[in-house]
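A single chain, nothing else alongside it, follows as structure tokens in the form predicted on its own.
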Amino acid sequence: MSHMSASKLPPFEYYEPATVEQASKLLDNHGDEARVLAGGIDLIPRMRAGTVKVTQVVSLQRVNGLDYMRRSTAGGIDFGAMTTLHALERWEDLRVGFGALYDAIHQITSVQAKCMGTAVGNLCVATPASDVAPALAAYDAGILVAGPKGERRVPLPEFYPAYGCTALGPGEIVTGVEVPAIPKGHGAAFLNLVRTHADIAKVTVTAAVVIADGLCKQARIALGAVAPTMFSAEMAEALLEGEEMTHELIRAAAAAAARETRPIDDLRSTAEYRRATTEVLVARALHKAAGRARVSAANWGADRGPSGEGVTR
């Protein structure tokens, strides 16, 4: 432990625990006055601005084993809490096999943010405008949590119970993310709408489908920036599952997804515009995901990877 302060930062106590257990205990002891520091992309600016009151900062920099990226034995991918966005972007298994997640990370324009920021940190900020959260949700990702009561896995949509909140309890820390293996005939697509490349998204959409025997066997539509939290458009998903993905059905599902949104008016967009563009982007993402799913089925087992999602530019 050491005492630290910086220009325009209020004084705070800084801890560098060596284990997840030590970090968890520190957070549990200090309660709401403590925050976890990973890359610091969000926390430090908020401390400078005074929008978050923190007297204890618990860094994960010296905790070994949290910067991993690996293929799971089942064929999915896992990565740790300290894995940077840049490392994930450069990971071939992600780029080839999980193209929508790659796209979500790749379109982030700030090199500094990607080199310093972590994917888990992005998730824990709990902003509804996150690009990474909907992409992971469409792949049925789970959040790995460790704390005083042990370890648990939280499905990503359940990680956000309310605006700006996560499902973390006292002393709990996100240690990593698990993304399950994707089956034959799977395809996914990420799209967002921004004013400029560096801006926060007005709407974020990730669609993922599994097509077999000409029918949609599974559909995932995850939306961001159009409700208090990132969420799955379950009514739209239900319309697709078990049906042939015709142009007319995709239009109906996109309209249903737009009806599920709860957007707001703010400086970046009106609620009406967000709802209208959600319908457009969901339709585009579903068409793109369906195309990738058909390629996946045709190329299953080929050198380009199991998903057939190889990102196209």
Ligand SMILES: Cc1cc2nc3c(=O)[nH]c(=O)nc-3n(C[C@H](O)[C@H](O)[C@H](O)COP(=O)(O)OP(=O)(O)OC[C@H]3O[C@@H](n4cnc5c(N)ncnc54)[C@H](O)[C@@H]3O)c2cc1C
The other form holds:
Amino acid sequence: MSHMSASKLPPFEYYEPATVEQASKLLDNHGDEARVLAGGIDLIPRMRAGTVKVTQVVSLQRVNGLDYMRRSTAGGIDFGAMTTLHALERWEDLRVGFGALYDAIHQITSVQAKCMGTAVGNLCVATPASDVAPALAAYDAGILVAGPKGERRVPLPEFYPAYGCTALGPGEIVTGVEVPAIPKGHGAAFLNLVRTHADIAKVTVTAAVVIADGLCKQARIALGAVAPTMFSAEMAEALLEGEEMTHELIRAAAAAAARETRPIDDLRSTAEYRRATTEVLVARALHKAAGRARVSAANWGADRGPSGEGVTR
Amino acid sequence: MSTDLSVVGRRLPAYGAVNKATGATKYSVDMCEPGMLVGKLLHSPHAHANIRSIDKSRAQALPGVLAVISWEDIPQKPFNPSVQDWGLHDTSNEINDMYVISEKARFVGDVVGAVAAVDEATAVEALRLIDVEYEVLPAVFDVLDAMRPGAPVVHDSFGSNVSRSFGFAGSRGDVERALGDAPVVVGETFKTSKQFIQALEPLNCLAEFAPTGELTVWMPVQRPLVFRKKIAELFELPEAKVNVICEHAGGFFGEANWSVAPICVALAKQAGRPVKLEYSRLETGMNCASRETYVITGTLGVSAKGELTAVKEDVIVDSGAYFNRSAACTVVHMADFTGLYRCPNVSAKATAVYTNVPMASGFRGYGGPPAFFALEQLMDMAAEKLDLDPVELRLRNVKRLGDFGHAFPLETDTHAAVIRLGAEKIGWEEKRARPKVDGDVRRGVGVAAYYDVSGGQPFERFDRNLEMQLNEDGSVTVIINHPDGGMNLLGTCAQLIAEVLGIDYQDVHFVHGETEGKLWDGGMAANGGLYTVGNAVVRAAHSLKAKILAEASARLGVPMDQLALRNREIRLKAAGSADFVLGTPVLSLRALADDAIYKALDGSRSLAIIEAYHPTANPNPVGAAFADLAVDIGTGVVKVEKLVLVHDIGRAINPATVEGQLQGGISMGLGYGLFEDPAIGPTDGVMRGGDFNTYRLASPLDMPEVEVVLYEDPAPSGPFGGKGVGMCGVHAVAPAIANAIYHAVDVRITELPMTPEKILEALGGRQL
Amino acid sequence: MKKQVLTFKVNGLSHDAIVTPNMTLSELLREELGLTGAKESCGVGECGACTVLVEGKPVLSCSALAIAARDKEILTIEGLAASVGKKPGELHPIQQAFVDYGAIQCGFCSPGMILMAKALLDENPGPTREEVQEGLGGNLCRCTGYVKIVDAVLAAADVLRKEAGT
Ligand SMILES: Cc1cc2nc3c(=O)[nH]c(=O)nc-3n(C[C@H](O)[C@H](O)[C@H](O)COP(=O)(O)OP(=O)(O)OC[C@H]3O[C@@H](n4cnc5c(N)ncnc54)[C@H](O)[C@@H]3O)c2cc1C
Ligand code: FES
Ligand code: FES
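For comparison with the form predicted on its own, kindly provide the form predicted together with the named molecule.
Below, the chain from earlier opens the complete complex, with every other chain and molecule after it.
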């Protein structure tokens, strides 16, 4: 039981490149022996516990140009790989315009973890239980990747091909995230279940809908902690799209989403509980999202911002 | 409440708080000694295995390794960390079944070896080089499975896993007949959980032998002098050659596993260098002692008038891999279960059983929290059958003056008033009557009562011996071996002493952090710190006062009864008045002390006394908790909105300290009730909830609104009327929550922790 | 493993230390500099006992690399009072409030709590009770049940606002 007594970090070489190209090159040269360090709040404890074993650590902390937050010209939001969760949480544009994403970040209990940890680091850990990944996925976020073969944009659900894995190839680094502008009639809601506030989620749900002319034009139901990876409940989404979001339809969609889960028993919960409560949370999130979408449709163009989400807590 | 007290009853800063706030306080985990080696433990990956062979040669050969030990290198003396075979307590039901390191692993994580090396990397490498050949044995993790014939036997010498069966000595009357006659009988089986202490300071020890053979041990320990004797016995050292140092510790909630230090000492002995052994959080989690897990079958008989006629308990104790405190905790548990209320017919019996999980021990509240979890739900079940309000049923059954507590008659009659006050604070009547349905949630309110002791008397002796001296500057120093673990015992004692001697509480100093040079003291346990140590220092202060006044009387030529101590001065009683406060100051305490040393022509003398105190009473603190909560019927999630706890403290010497004890206890009670869970695998015995990622403590956001109310009615035998508090916050929180859940959704959760999963299942699935 | 000479400031004083990449910030502070005020309780970022301020931001020193502190300014509990001009023996208002309100029991969590409270009040000088609970959400205490800690932070906020004249 060696993991019980480990506490100091094993030896490794440490690099502080100044550019993305240098970082990418270092990663490429060292292959599986190397890891990127962003805030380190996930990586360092794992290295101390011996669950991640690498000999080369490439810090992004002094790479220029990765710590940014800005509104895109189209009205969406962009942020960089070194932008901390804390900075995002305090960004007015995000809080007002992307309320479900704000909620997902805000509910992370440890302020220190938010001050150190980056949103991109959160995504790159590739745990199925991330709260941030489903929230970003529900907003159709894209991951910006740079590497030896140039740059590309990966839609969020595709960023997770399998349990604990990302779509990053050798030498590739995430440089930032783009969240597109939200249309009129958009509403979203975040909900999760935890043992205690600071614990990892048992179930985490973000639902987003666009309602126009009384019909659901677009539905996003992103789920975490109920399958090997974060995923979108596509069958449930398909049920909703093009239809009026009645109570019955929401129930049916929630039931469909629950059927799409592949949960497990672990120390935090049981598969049965996760499936049952996915249905409850999806229904609640859809109701909330639809309500906000209607407000958005009604208030579009008014000063209160582009969406009806506003501040939810 | 009398108002002529000037220091007692004030909210003064806790002892040592300034040093703690500035980071200056050193805990044993902060200590280092020149040439110190790093100790590391080798744990069994198997839940149950004989060690066929253990080859240490490769580890020993690694440069930088100075000690490698296994069971062969440890004195093969069976011991029990919590048992003292010296007459301090009745040991007839106890078992000495441990070795510091044994040749059989009995739970996943049991220590099978240890190393000391120049640095951590070398030590970790050395662990890898120890070759252990295990003979893996079938294992058993569930206490009921362990009792079945043919179950794997954890301790071969017993032939089965049932180690002890014992009845409760306080059983009386004819319970079976009373149950047969009772118009209302309720019964249920409850399963409690293994809550771990998880103090924030990790378990650790630093041990060093001097060239002349004296041993110094730094470690967090609540009963240092008891521990010194045990370590002296184990390593065959004279007690006076062992010094155990613990000035401040990062949380005292029960005796943590004392094998940390023996292993560290064995390493230091073999290495010939100081060794520090620091447990990781997971190792701490596994070894920091847990509450006994109980399977409790309880039955109550109640008359038509709502009076208890029978209380019966049959309890199975899951000791885990070693017996430890199974007997003592369970005796108290049975006394709590059968003794909270008045009842003519009570009986209880216990069966202790071994399993292949980490051992249990004494943890804040002792056997109380499991007892009240079961008993107080049974009381609500009875109230429902009788169609009586749960508060009313309790009021009809609380003990009154003249009734006996755990062993002594009650000193005050407060329980009914305490329960009524709590009901008023929570808004009981309105909340019982309000609509339960509120969207997706159902609201409920619940009550649970508790009582406790103020020390171990007469079952276990925590006697006190101390020295108290008047310093030449007029201040007072107390020499007593009590480490500070955060309860502010010393600060509270300073207030008591200051009150008696008419000095400032800041003029009371303590020399308390090491066993060296200390008189014997039983250490901190059993809710008895303030009551027993407080009484001891009050007596000592009175003796010192008499000595001071005698000295002053001789100096001034004034009869002693004309003199008093106020404001660091000796005062002359005003003629014809009983009022010393207005008397004329005649001599400062400083001048008196100074003169006695420097100017006394017949020889310098320090004014000092030695106090030996053996407590001979034991007042019962009582209390009640009330929970107001909402259950989400879609998810089973319980949101506790408010907890009210009223505690009869006798007298709050420092109200802030008492409130703090109760508020902290409440946060533990909340975790016990709702989420703290070591998640021991039912098929592999692996403890998955051990570190802070997996074993969750309440964070600030998990706390409901908490209202703690102190009820004061001085206990005649207590120091200024004070009695116990430290363990009490935790007792009634889980059952109050359980009863409120029942009120909200009509399901009884009989197993701890009461997770949303269990609640949803009890509801028959999601309700939305 | 390459060793480096690291220059950084702790509590206002410049320091040089030879570090290897695998040294954590808490090891640098506790073992190299003897500043044991920052405690390690979990070592995995879950308890906040090891919190120090780096460039004014709260950092879990158990999960930060020492080497990343190059040229940075670190504040530990030992330097808090002096950082606001207090003389030796005087306390920072947050420390004073922790002492006065009974917010300290065993004290093992206190250095981390107090520094986190400072970071919180620097950012939000007038927090509500709930905002204080949120601000301290990543700090565990096994002793107090947090009630008096939150009381103390709210009281300190009042004092600090008065001192700042706002
Ligand atoms: C106390 C605590 C509470 C938490 N609570 C929550 C919660 O409630 N919900 C939730 O969703 N999360 C939670 N988290 C997770 C937290 O959000 C992440 O651990 C953190 O954001 C990781 O970011 P980092 O910058 O520290 O990543 P690092 O630790 O630096 O990196 C993490 C991983 O991502 C890789 N990586 C990082 N950046 C890049 C990049 N640009 N390109 C490629 N790979 C990269 C690293 O190599 C590493 O493998 C919590 C964490 C802690 C410590
Ligand atoms: S020790 Fe760093 S967060 Fe617990
Ligand atoms: S005071 Fe002991 S952990 Fe907080």
